[in-house]
Structure formats: C-alpha cells, structure tokens
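Read the single chain below, which is given as structure tokens and is the form predicted alone.
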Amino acid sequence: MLDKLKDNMQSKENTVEKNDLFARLKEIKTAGIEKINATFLPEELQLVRANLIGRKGKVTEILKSVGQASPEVRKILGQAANEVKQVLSDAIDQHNEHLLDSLSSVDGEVDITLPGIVPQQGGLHPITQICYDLNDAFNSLGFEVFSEPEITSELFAFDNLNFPPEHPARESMDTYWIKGHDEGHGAKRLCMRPHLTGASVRYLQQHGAPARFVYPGRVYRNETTDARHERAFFQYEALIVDKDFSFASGKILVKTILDKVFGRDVKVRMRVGYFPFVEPGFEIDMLCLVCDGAGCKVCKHVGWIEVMPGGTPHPNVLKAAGLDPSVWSGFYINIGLDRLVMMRYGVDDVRLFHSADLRFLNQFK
C-alpha cells in the first residue's frame, strides 16, 4: 500500500518532501520488524514498543507532523502512518506472546511424579492469634466483643474512671495528647488511648446493664521500651456488670480463661493493688511459664509475672455510666496481651513481637 500511495502523490506539490516521509516510514517499518524479532526478553520488548509507537516513538512523531501537510496530502499520509503503526503493534503483540510461551517451557524431560513446590503461606501474628483465642473463650461464656476508636478524650480516659485531677497519668510524660486538641479539659482534650478501660463506661452508657463484654485493642504509653514494655502494645479487657456478683466468681473467671488459653493448669495469685477505677482492686499474677517459676529476666527473677489488674468497678465509674452502685456490681480484668503471648511461646523480650522481623515471626505460622 505504501508504494501505491506513493505513486498517487507524484503529481502533488512538495513531492520530494512527501517522498522523504514515505521513505522514512518504510525504513521505520523494516528496521522495527528486525528489532522486534531480535528481542528475547518481554521487558526489552516493551522498550522497543515505546521507541517505535509510544507517546514519543518514531511513528508517533511522523503522525504529529501530518497536521502540517496540505489537506489533500494529510489524509493519505495519515493513513500510511497509521498502517505502519498497526503493523508494528501486531508484530510486537505476536512476538510478546511467543516470548511468554517460551519462558514457560522447560528444557528436557519432566518427571510428573515428583512432588510440587508448596507455595508459601502467611499466618496470623501471635498477638492476633491469642486475641482470637480469647474471643473464643469469652464467647463460649456469653461475652460480647466490643471496640472503640484509638483516639479518645480525657473524659473517657480519666474523668469517668475516677482518676484524680492531679494524677500523673494525665501528664504528657505518660499519655500522648493530640497536638491542637490538648488544651482544655474533659471531652475537648483528646489523646491516644492510654488504656482500654474507658470503653467500659462508653459501652455501659450505650447498652446499660446487666452487661458482659470484652474489648481488645492497641493502647499507647509514653514510656521507655525494654524486654517487658512497649510504647504501643495490646490489651484485652473484660467486664461483667450484674446484681450481686461475687468477687469469688471473678477469680474463677480469671483461672478458667487462662487455663483455656494455655491448655493447661495455670497457677494464679491475687495481690491487693490500687487502681482508681476499681474498689477493691487487685494485681493478678500468673506463674512465669518462661522459666516455670524458677526466675528469669521476664519475671524479674521472682517466678511470677503480673498479667492483669482486676477488681470490682468503683462506684464512681458506675455512676459515670449512669448506673446505681447500690444496685449494680461486677468484676473487671485487663489482660496484657503482649505478656500473655510471651508466656505462651516462652519468649523473653516483648519487642520481638513488634519488630516486623520475618525471621522471628515465621516461627508462628
């Protein structure tokens, strides 16, 4: 067709210039086909495509110059350039298909009786896995799973939980306050939640009592990291609010959950402790499973490790939730998920679980 079009234009003005364009198109077509056939990698073929028919390719440059030709010449020259572009595009597609087919072929005979290569699979992070296990354990006991935003306010993080106005936890040395929203008091002062306990009041305000629910999530503390502490870590809280709920039932709950999660008998002990949101309050320890009570750096060589505070919700917390403390009581625990995972797998440094080191995490798939 190029030769026919060339003959039809011999009588036109600027014949020499048009002949040069046709010759250039023919040259691009011939050289392009040779270049395509001499390419042996799909990625190199894409570079050839860009050089020939891409936005700044050789054929594209000629098409851009067509607009400068006279109207009677423009149509014929445009058809010729588009024809070359289509020929080159088809040649590239066909050769690319051939290259892909050849790359997938295997030289020599193939023994189809040999086992295949098992594709790699991901797995749940150990903290996520133990959270799911706790969900299953509590669901079996009739608990609901609840969640709240990671950004909360001074109202829910401290005021509703009976924290005194001068309590050090309200300071920036402990809590991450949101810049631009760290002035004022109460609901107007925002922070990254330093604990999950504020969700207890939030839930009770929305759903009332009786209640039985858990609320897992990440919390944030402005503190120095070490083998037992992180700035961003995971907690798992549980709360029962009911009439005439005995404290002994709460202790049985703790023992039942730990035994179910670890699949073995877990020794626990309760020590008197002070927390603004419970009265009475207790520190709940479990025997260190890293050293089986012999003493290690995780348990500070005492054989026991603190895994959760617990106790009866303080009357002021129940009042903040809109409940009458003379009618309602209950039991609260806050499980340190990170430490629980350390106990499950015998790991002596919590920072490893937050390191994103696949060499470590691949052990738990």
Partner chain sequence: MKLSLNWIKKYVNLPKDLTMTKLSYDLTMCTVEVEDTVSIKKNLNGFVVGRILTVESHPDADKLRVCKVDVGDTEPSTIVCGGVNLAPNQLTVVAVPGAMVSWHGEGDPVEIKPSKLRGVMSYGMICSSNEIGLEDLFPTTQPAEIMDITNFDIKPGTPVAEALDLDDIIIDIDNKSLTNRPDLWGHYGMARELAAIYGCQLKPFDKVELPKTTDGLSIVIDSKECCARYAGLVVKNIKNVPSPFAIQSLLWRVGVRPISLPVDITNYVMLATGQPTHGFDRNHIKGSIHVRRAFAGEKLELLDGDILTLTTEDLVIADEKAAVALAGVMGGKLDSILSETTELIVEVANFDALSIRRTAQRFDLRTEASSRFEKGIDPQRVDDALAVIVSMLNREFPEAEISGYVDNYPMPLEEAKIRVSLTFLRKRLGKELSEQQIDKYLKSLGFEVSFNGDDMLVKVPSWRSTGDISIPDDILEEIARLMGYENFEYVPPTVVLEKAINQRGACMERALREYLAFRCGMQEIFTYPWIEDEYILASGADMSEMLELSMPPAPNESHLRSTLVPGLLKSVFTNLRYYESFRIFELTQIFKNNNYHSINETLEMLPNMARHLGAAFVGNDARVLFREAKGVVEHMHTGTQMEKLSFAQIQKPMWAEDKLWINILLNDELVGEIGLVSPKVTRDAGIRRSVTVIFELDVEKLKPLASRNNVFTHLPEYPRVNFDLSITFDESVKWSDIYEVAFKTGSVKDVRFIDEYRGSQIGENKKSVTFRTWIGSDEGTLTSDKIDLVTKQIAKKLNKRLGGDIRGL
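Now show me the form predicted in complex with the partner chain; what you just gave was the form predicted alone.
Here we give the lone chain, stripped of any partners or molecules.
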C-alpha cells in the first residue's frame, strides 16, 4: 500500500519536503521492525514502543507534522503514518507475546548437569527385600506367612523332624543351647533354632492339613565364621501338604523362588539328597546363569549350582504334626537367603548382612 502510494506520489510533481516525509516514514517502519525483533526483554520493548509510537514517538512526530502539509498530501500522508503506526503496534504486541511466552522464571545462568536432589534415603535390609519379594510370590499362590520364635526346644528342632537321637547337630558344638535349659531332653532342652523346619510342625499342629505356607526367618549355628560362614543367617522355607501329593509337583515351589529372584525362567534339576525330615529327599540345582550350563568358574565347571534341599515330608514328621502319613504327603523346600542375595548381587562376604554397615546397606535401595 505504502509503495503504491509512493509511486503515485512520484508520478506527480511533488515537493522535496513531502518526498522527505514519506522516505522518513518508510525508514522508521523498517528500522522499527528491526529494533522490535532485536529486543529480548519485555521492559526494553516498552521503551521501543514509546520511542516509536508513544506520545513523543517518531511516528507520532510525523503525524503531528501532517497538519502543516498541503490538503491533498495531508490526507495521504496521514493515512500512511497511521498505517505505519498500526503495523509497528501489531509487531510490538506480537513480539511482546513471544517474549513473555519464552521468558524463563529463573534469573541468571543454570547448570543442568548438577545432580538431582536425593529423595528420602531409607531402605529395607537386602534380606528383607528378597524375603518380601518371595512372600509376594507365594502369597499370590495362596501361601500364608508363618513364623515361630527364635528360641525353640529340642523337641521341635530335632525330635519331631526325625533326627536320630545321636545326630551330631544335637550336640553343643553345632547348636547354641540356652544356659540353664541345656540339661534335659526334648521339650525341656532349649536352643536358638538351628533351622526353620521345626516351625512347619508347629504350624501343622495349629492349623492341620491341607496347608500351604512359608516361614522365613533367622537361624543359628555354632560355627567358625569367615566370608562364607556365619553363625546367624536367614533361611526361607515353604511347605505344601496335601492328599497324595507327588514329589514331581514340588517343582512349583522351587520355580516360584528362583524365577522371582532372578527375574527369568530358571532351569532346575532334582537329584538324590539325604535329610532326616524328608523321604525322598533332594538336592535341587539350578542351571548356572553365568554359563548356561556350559561350565564355568562360578559353577565349578559342572554347569549346575546347588541351591536348595527339598523333599517329601518324612512320615515321622507328619506323625509328629498329628497327620496320617498314609493320607497326607507334600513337599518342602528350604533356601538360604544370605547365599541367594550373595549370588544375586555378587556380595562376597556373608558377615556383611549382620554388620549394620550403612556403606553396605545403602547399596540396596
């Protein structure tokens, strides 16, 4: 529009003064737009606005001088100046909006590589974590969680479990007997429980059969400690008791644990093993996850790693639990949680679990 106007004007005989005003108007417009777009702060933009179209702005000055021009020019010039004012005003508004939109609420420079702020630094012990993971898995299969106190009697630790009377574990070198309660036999002789299995008979005596339950906990053995041996350690035991339960169904317990812990389908095998409270008894191996059975250092080149014992409850154990072994049968598994956590994370010293050392525990969030 402005260019067309200027052409019109030039085709006529015009004064130098008028030509100057049009040229200035054009210059103000071009420079104005440039200035507007080069402005980065809204406050600056307000200054630019005042400078261009404010009361003392450049365009306003021209508008004011229109009155002195000849009537035929006055109209065209006024129109042109108003047009420029409008264009600049729109540009300012548009740029202002743009500036406001892209404005940061942060003053100054920022370093986005700074570390995040650490959330609450609490955590469960790694043994508790794995134990709860397993509880969840077994809960989903309808297993209850049971526990017995840590001091038990020879009756529940050994007699009920078909340990022969002369079994070495009954002797003081293997089991922690309680002073003042270590003279008698059976129910009168108290010890720190040497394994969890005694709790199975407690549960069955209380609840009867059929039964599905797990009973995790800490057990105690009188041992010389080193990186692989502890006096206090954690076990996880599960028992299912049902009518005519075949040992071939016992694998479900093994798989539930290993698949949960290692987060994948773990291949297992059951082979002959002897434990007083089971018949038949098994040593249960899992395929070495490091070499997939090919043989490596971790599995001592066997391809399999012994992970837990298991088996059908011995008839004498069922009898002790008040169940008829000709009717009831089932399957036990027992796994060492310390060793499982060690395998899972590559922990190299079992004594760390009872160290209360936060440098260790803080690693398991």
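Think of the rigid core as the biggest set of C-alphas that the two forms share within 1.5 Å after superposition. Residue numbers count along the first chain shown, from 1. Here the structure is a predicted model, which means the values were calculated and not measured.
Undergrad: Superposing on the rigid core, does the Cα of V327 end up 2 Å or more away between these two forms?
TA: The answer is no; the displacement is under 2 Å.
Undergrad: After the core is matched up, is the C-alpha of Q86 off by 2 Å or more between these two forms?
TA: Yes, the C-alpha moves 2 Å or more.
Undergrad: Taking the rigid core as the reference frame, is the Cα of L141 displaced by 2 Å or more between these two forms?
TA: Shift of 2 Å or more: no.
Undergrad: Superpose the two forms on the rigid core, then give the C-alpha shift of G295 between these two forms in Å.
TA: For G295, the alpha-carbon shift amounts to 7.3 Å.
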